[in-house]
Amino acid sequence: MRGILMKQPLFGKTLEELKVVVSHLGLPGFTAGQIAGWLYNKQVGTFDEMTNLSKKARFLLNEQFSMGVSQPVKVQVSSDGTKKYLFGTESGKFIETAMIPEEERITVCVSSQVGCKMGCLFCMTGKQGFQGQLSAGEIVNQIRSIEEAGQISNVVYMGMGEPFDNLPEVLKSLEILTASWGYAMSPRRITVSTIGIIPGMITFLEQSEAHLAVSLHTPFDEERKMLMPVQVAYPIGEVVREIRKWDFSHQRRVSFEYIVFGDLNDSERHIRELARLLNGLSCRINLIRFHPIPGTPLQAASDESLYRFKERLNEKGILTTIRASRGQDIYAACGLLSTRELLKKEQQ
């Protein structure tokens, strides 16, 4: 028996890609802009709702394409208002999306991969291993298909996966989010986080105006190799040297994410080395509480140590803040909920 040919999803295509589609279908060129408007501005669920398209156009789209949008399979709500959305993938795996409400904004944390190959010691997603890339449509669908769609003020690529290990699709998703024919978000409302893959970081800085966040966690090479194997290929010193070539003195920002572990990376020695490493760079450090995960020897730092570390870094002239912990009662830390669902599925 011949397999069923899967229709190609239309959601997640850029305007240029939509122009290729309408050309292939023999439709007028302006149809591409109309389709983009329906997909990203009006966010319709079917091709038949695209009422300013000809009947022929709608027939051809139905015949050859799928919409390519999906709803979350599970939603968990924290006592602090944070939500964790779980989306299924075609491979039967799961990705996570976090919605974080604050007084004047709603931030959505999106995933860029299914699992992750980077193997960071402190990351539950890394323990899943790499299970696949997300398409631009699957990335943007996390913004389109949650209950808060239309209210979102900020987007952070800090969910499952390493964005610069899926650079082409991440850049396409950023284009859809920021283009006038797409969601028309300001790139200053978007932050992309990386563990420091330099070639991808350079391309991102060249092609996008979104903010950059770099996972640092320790300024010392040997410690960082233990925490993050990527340090072997892309040492943090080289990452920071590359960042210094770019202008972050105005609206575009660079920040460094720093998980504070007990008795590991919060000493006076670390403070001095961070001050040396980041000296003169316009940036901030975001300190993050560590919430222990299964299978790692790392421990959380005390609140006293965390606040002392913050004050000493500020005294050294490095703007340093502590990120509030959110959604701990719903497995909001990246990778926990999807791992739990995978284990449940395997046991069924």
The other form holds:
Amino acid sequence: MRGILMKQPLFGKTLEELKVVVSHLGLPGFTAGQIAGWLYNKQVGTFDEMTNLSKKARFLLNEQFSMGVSQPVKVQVSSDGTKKYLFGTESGKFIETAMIPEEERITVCVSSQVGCKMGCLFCMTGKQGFQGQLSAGEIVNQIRSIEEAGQISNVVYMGMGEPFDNLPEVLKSLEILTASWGYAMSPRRITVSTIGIIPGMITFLEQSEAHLAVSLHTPFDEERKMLMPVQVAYPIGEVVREIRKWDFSHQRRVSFEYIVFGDLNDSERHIRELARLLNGLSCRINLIRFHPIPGTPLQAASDESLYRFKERLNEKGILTTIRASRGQDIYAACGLLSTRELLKKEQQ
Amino acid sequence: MQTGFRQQSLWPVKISSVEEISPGAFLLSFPRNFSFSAGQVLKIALGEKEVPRMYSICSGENDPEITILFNVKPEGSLTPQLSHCKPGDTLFISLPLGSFTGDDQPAWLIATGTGLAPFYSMLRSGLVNGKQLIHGVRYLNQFYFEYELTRMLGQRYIKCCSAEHHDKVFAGRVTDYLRQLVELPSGIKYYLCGNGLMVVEVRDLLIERGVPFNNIISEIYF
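Got the form predicted alone; any chance of the form predicted together with the partner chain too?
To see the whole picture, the full complex is given below, headed by that same chain.
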């Protein structure tokens, strides 16, 4: 039986990696910069469109590489303008990308893994288990291949997966998004969200200037253990202790995500402990409404409780905002749509 | 200069033994010169500057040696090398950390594969009273420490095997075993250890069967 040799994708390679590629192909070194320009600036779909490359270069690229870009297999549009894009993966699974339009900006929420290992109690993605890592190309493709490509102002790594469990590819994708030879986005328009994997978080803080968001959800160790198994290895107190070593008082921001569950983490006791935990740290808390997932024992807090919680935290001196819920009619919360598609496919 | 988590020191220890206890599963040992709580993990690396990985301590709190149970993952960055270590080789370890620790209260301990390690540590440390262990594996030869666990727990040691049959072993996965039980005890803790999907499936099933989610404590391998 003859094996099928897969061509390596070019999209998702950094300039340094492209230099290695052109060197192996025996092409002039400057070709790497030209290819990067076509891939990330002009966003062409084929090597033949790279018209300032020699015929030999285009022939060699066609022969040995694939472009590595793919279009979404499904798009759902919410009544509020939010879109959920579904991309297929090589392994037949699905990843989700959300596009959230606001008055003056367009935010894209990208996935960093197929499924997730972390098993948070409130998360739908975890119910798929972990299916694999996304390459830097597959991460950046979520920005390149949606209808709004070219108009995107902000990127958040808050889709499927834990970014710091796929750190090398996430860092590469950040380089492509922010480098002058790439998408040249300001790192201040990018936020990477973690559940608090400390070693990965430190490397990210050292190597990227993008904003950091941490899923907090409760300041109490025992309660957080029930919600987020990662707490047994990386307690939130240690996460915050590490964050305190970094300067977030200027342009770089750290925020804490806090899903407010009814009768669980919305008490005065939680407010006091949050104030103690984050005392003196230049940060923001984003309160998030919980949209129940199938079979969850958790419930959403009432609007009244949510607003009271916000006011009380603000009174304690912690800048607190409530994140607007978007795209509820299209399952914009990550994991819902791809899990449905996965189940549908399995039933077929 | 940052003096953060990653800079917390790893220190060298000399490996005393590496034993393949089942195809692809190894038990690595080195002398214990610190105390720990059963259920805690260690960060382990083969070089001082290498990014360490976390492993549950498998030995008991009073054992003279620390043992680590691991499966060789061919694509892994550490386990293939660990499996080739010899007595006298150097390993770099952290202080014990983590709070997936047990107590002397009744509890069900549910693991798959090498997720058994923290529970074996708890049981070897004397936390046997009122404990029921449910261990799920694919093949019969993956019931590590079977003899000792049977001796410690008797009927409270439930073995589930999904790919092979044996008359003293439940045929199926741990979720199949739990699903066929008429009733699950309430008011006790359930400790789960394994990969993310196993933990999520078992946790969902327990919640569906009436176990309060705050009685479920999980450790996930990642």
